[in-house]
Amino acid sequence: MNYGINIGIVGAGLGGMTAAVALQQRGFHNVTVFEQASQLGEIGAGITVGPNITLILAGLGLEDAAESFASATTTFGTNHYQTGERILFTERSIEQALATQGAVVRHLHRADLHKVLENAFNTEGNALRLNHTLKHIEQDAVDQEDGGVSLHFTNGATERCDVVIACDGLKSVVRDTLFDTQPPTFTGFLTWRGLVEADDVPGLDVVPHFAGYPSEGRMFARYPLRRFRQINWVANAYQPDATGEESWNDWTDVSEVLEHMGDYHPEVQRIIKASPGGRCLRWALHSRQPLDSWTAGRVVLLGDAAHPMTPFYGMGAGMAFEDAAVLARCFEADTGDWQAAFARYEKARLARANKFHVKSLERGKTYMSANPADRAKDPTDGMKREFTYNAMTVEI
């Protein structure tokens, strides 16, 4: 099958990329991706692939090249902060998680992950156009016979869609010119990333896989990733009478880190001062309100553009890949017709979105509650059902 609307979409990143390659394989060949960035990529940084989003892939027929990047995480636990003593640890072979959760859980460099969707996307006929830069969007009316959406770049190119789907992230152009949405508020969280070779922490314990260190107002987590040659680390601080941007290209210096980390276990300590020239990004969280509906006529939102949430839940990504799939199956099950599909898609997908994006900074406050009985709590308490979802069989 091959239908024939013209299907615009804004920002390829992970989100942008999924909904591309899955309408293409449902016979959505006139996708064409809009990307500001001069090459495709991702930053550098670690991503957890929950089993919602190894599902996906392996619906996608891509699961095998996500291996070739790196095997499943098969050990997670909780660390005292200043002992190093464990806390909670659970051992999950590759076996039990397929019983489980019908998938594994993997930890993945976002540019490796990227790599594998950037590869299954057919970029014949110009599909992808780099350097386009979104400035204005405006659209026609939905019942106009041959109406459209005119996108407007800084590069001076007007481009003309059927429908949009927004892909454009947490400061989408789309969502505050279309959408009715409030001004981010500053969560009085600061959360600061960075990435260190394996070989400059001689001697770390990798098991668990993932750990994280909370304490009261703080927390550190680290994995391994691409085969335990890099460590991937978090650190969260609660300090809200900061300021920041609401970044992840904001660098600073770890020394910055240490001065909330200057108590932790010497572990710690030594992973962020392994950081590459001492610097690391750093991010003011901020939240919006949850939207009540992603759809303005002929555009649609996904991703963090529809609904941007704290990492608490390492389940933003996750969001995004679900919406694409969900999105993708939708307009294949209304065979092309865009209006049905993003009522269907909305329908489906914003209510579970809303409740993450309202739970993952409720979450963030238990991790570095000052109850210890809070901090010991298993990170997926109170959520283990959602983690069973499936965007590729889940009904629409």
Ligand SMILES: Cc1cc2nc3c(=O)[nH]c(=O)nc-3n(C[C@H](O)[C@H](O)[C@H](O)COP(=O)(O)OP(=O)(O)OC[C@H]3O[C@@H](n4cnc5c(N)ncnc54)[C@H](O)[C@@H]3O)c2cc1C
Second form
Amino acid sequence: MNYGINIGIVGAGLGGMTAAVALQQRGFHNVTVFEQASQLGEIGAGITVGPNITLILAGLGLEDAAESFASATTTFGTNHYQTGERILFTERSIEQALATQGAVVRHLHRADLHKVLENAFNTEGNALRLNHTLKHIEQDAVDQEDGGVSLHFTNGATERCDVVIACDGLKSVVRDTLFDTQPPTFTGFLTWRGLVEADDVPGLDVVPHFAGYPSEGRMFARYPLRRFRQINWVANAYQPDATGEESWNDWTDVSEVLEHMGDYHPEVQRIIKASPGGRCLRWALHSRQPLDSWTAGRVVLLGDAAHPMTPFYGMGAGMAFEDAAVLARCFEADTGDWQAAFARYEKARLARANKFHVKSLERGKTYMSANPADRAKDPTDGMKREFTYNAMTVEI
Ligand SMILES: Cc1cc2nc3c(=O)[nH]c(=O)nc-3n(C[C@H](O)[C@H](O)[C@H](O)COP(=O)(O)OP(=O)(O)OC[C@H]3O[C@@H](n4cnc5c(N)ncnc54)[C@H](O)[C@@H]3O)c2cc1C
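Since the one above is the form predicted alone, can you give the form predicted in complex with the ligand too?
Whole complex next, starting from this chain.
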């Protein structure tokens, strides 16, 4: 099948690229991705690829490609932030993961995951336009014959599409232009992330593979990447009076992190100090209110543009992958009737994504609670069923 509808995707992040690949695989070959960056690829940091993402990668025929970068994560734990003692330890073999969740968890370098999608996208016919920063979007009425959407870019280009999928992230220009929405607000959480060479932290015990070290108002976690050659770390501190941006380009000195983690276990401090050049990335985590609808005429939101959530369930990208897989299935189910597909997509996705949106902020507060019993809770507590969602087969 080759559907003729001309679909524009704004943003080549994980959400936009997954949508682009999934649509092409379902017979939508008139898809163009517009990205502001001059080259694709994500910055140096890791990402939790939960079973929900693995199921989508498998459905797109990309699981082997993901596996070539990272083996399954099979041990997970919570350690005491000062003594390093195990508070919670879970071992889930590959067989157990397949039996209980349908798929394994992996931890991937974001650039590797992005590469998997990039390699799967057929860019023939100039289907990927880099250096295209969307400045303004306008559209014709939905019932206008030969109507469409005009995308105006800062490089002077204007492109016409039948419909647009907006995957332009937290600071979405599309959301700001077409939806009734407030600007992003600071959640009170600061996050720092670093990537260190495993050789620079000799003797590090990497079991459990994923280890969290929560304390009141703070949290540290680390997991291996690239088959244990690198260690990804992330630190959080609740600092409601702090200021700053949510950006993938904001670098800081690790001394800023150590100011907050000075009483943490020496192993934690050793990892942070091993960050190349003594530098790491810093975010002031921002969010927006959940929306009641992601559709405005011929335009639909996907991923962080629709539901920019805090990372405390490690589910932001997971939701973007799920949105993309489900939206492509909706386009196919409605044989390119975009109005029906948008309605079907919203019905299938909005409640679930908004649930994670709200719950992930609550989860951050529980994980960093003053009460040690809260901090020792299994991160999936109360949400277990939600982690077995399969976007490739769920009813739409
Ligand atoms: C510290 C931190 C840790 C996280 N950890 C995890 C994790 O472990 N697991 C997980 O599932 N999620 C995690 N997330 C969330 C995850 O990163 C996001 O939810 C995910 O990247 C969203 O993908 P997206 O494609 O919707 O948006 P983005 O990744 O933000 O991509 C948006 C794309 O649009 C482009 N763009 C933006 N504006 C324009 C414009 N005007 N014109 C053209 N292009 C534009 C951008 O350059 C970018 O390529 C984390 C987030 C943070 C901040």
